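One chain comes next, on its own, written out as structure tokens in the form predicted alone.
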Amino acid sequence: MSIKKINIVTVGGGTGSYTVLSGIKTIKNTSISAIVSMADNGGSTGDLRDELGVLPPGDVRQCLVALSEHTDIVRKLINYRFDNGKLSGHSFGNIFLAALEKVTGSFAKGVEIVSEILKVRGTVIPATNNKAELVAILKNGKKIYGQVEIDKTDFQKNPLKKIFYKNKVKLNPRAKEAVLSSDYIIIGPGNFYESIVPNLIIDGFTTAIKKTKGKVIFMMNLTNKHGHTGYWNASDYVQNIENYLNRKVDIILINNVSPSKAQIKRYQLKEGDGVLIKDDMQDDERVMRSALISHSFFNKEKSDARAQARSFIRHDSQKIAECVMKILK
């Protein structure tokens, strides 16, 4: 008699679901689904969808190599950045999805066909097909066009008012029935208004999360984005979330060891105050504290255009897995 599988969705993109999907993809008896933002407009991604017309392959490129059990040499392949030249920015795996939705006619067939080459386990879901372009206009009355232009932008100097898409976004099929059919949506880690956000927002997601018996978690960053969330406390993550689910998470997890020294000291020099996020939900029942902090240092390349905009305080995969395993349990 074969055991039911649990079905695990993660709703994110760039190195938040990596993380995440790297560790899970190691707890037996489950069956993944990553849901990943289309709305990435910057570096490598974003030229590519300028120069091309394609859809946004960088934040599904790491969510496959994250779940590819293949030889190490091959995902080094697909996650390989050109250092210079006239591909110089561009990564491989990249510039191979876009010929594919060039060849096949279709982003959804490429992810499936670098998903065989890859092994992958799971499967990785683009949140839509259709070209998605972030607009977020500020009290002001200001229109901020592109999720390289919001990232940008001081919604502590200029608060935000509204953020949504330029055209009509649909949920992938796809997308929608990976959620109806979950036992477990998580959520998160990962820069709040650009790759949380976009996906839940996106028409049909908050009508798919209500309908789903699946349980919500939702992963708490570990800190703020300067400009975006500081000085954010840990209950204002969850109250925005649940505004724009229109519904309640079931379980929060939140990281309960703080970084090491040379980990603050480097953070803050870049960020400034207000970075690290002040638990003060102890009074919530949902709240899952654990050690989910990875204290090595993330060596940024240089031929990445958005290096910059990268977290180097990150969780650690084991530690989310062995997390996520207590859940299941």
Given for the second form:
2 protein chains.
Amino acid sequence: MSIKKINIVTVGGGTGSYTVLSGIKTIKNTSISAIVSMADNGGSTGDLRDELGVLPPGDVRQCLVALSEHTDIVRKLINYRFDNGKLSGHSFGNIFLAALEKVTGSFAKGVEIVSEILKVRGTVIPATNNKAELVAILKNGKKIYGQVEIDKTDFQKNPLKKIFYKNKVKLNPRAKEAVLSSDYIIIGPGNFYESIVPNLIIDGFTTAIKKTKGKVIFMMNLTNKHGHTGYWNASDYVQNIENYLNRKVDIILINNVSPSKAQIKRYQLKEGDGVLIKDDMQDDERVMRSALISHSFFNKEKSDARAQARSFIRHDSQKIAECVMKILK
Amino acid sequence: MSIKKINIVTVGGGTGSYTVLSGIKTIKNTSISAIVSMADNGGSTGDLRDELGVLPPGDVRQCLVALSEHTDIVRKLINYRFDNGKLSGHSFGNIFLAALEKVTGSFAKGVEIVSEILKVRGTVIPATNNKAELVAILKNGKKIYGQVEIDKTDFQKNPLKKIFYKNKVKLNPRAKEAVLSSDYIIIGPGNFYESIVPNLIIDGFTTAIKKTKGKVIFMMNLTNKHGHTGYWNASDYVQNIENYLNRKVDIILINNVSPSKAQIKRYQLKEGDGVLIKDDMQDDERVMRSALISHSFFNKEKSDARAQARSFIRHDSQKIAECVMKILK
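Having seen the form predicted alone, please provide the structure of the form predicted together with another copy of the chain.
Complete assembly follows, chain above in first position.
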């Protein structure tokens, strides 16, 4: 008799999804689908988007690597960033996905082929097959185009009115299917307006997540992002997420161990005060608290300095896995 | 009882080896090793050599694709050439091999990993692990550096004295082993001074090929190259090869069907007269004659225009395979 697998869907992009997926892929009898934001237009990814007209490969690449069961070398290869000549700054995996999109004529098909080559455990699903260009409109009427510019905009000085896509961006039917057949949906962690919200505002996402019988787990970030979510408390995240989702989340995972003083200092130097998220949800029974923080500094290839820079205070994959396992029981 | 496989080694590089390998990989009960010249310094390969300091991936890439048993899409991917932006002109496979050399620290290890990913039937062996820079010294004393410049030099106006490597270039131990344990060694077809000779002048090659009990098959080119081998007859090739090898070849395969008039005209426009090789070896019992020419024009991806340009009169893989099968019986 075959055991029915538990369907887990993650929603996010970039380093946050990488960390969650690296953890939960070790949980037995699960089937994992990673829904990944397609809004990135920065760095190597942005250059490839601009120069080759392909969909943004960066976040998908990180999820593929997280779920790959291939040798370490192949995983290193995918993250390898050229540091000389015309290829300088490009990660090999991004070039890989761009070339496959060109050869197959479809980003989704390219992701399938890379998944096979990388022996990916699970499925990585681009949130949309459409070109996804973010627009933020501020309360003062100004419009900000693209994730890179949104990243630089201080919404706390110039409050955000709405974030949306320039064109019609429809939920990938495979993402819809994954949400509808899920047992658990893990949203986050990740940069709120750049990795989380870009998934939630896709046409069809909220409809799917209202219909599903899957439980929605919100994995709280560890730190606030200055200018975007500075001084937010835990309840601010939950309220914002629920506004976007148009439904309640079922479980809220909050880290309950403080980062080291050195880590906090490093963050404050870069981000100013208001970087730590205050847990103000004592009375909310949906909250599960656990030690989720990593005590080791990110130990990636030197060439992936971009990833390194944003990863000083981060979740621990193994601790996430243990916490999720408790929920599944 | 397991059947002992017949060990076939090919020696060459580029399109010639691609064609032979595509054919002989269909022959059952054979173990194939492709020894590939490392002297290329042109095009995408040359740029990667210069900018990243890697070994030249181009010829190896073609052999890997020839022997790959993966889907057509993966083979197309490896040959895909970017046509926009900073990556323009680079074939994906070359970038792939360059990245793997960077990640593993060894070109040979990189080739192994790509071979696994591409499900390569057989082994592709770089002829050397050393940086291989060709030098041609002319009878007038002038020295020509690198394959690209050698390609442009007219040895028929300015006769060649000697072709050699700038530094010590040693035979890859795995190539030596392949030659020593071979049953058959197929040399050619290929550009004489650019794909064939660069293998034969590697330190250790002639010693290995004198020691082996394998039979040496010389697969004659279909056309002469203006300025290098213009007006050569079949016997000129054999004599030259044997001078380099310092031994006799055992079998000589000569095509005995004329190209179409249109094909000849196209070649003569580019190369002038003396392009067809006259078969002047009627009395030599080592010669096997067969229809080896392809009647279809090369049908590669548009993006691989470089390969297309050099492939108007070419061998037919299947006909090569049939001819080699007769020899193996």
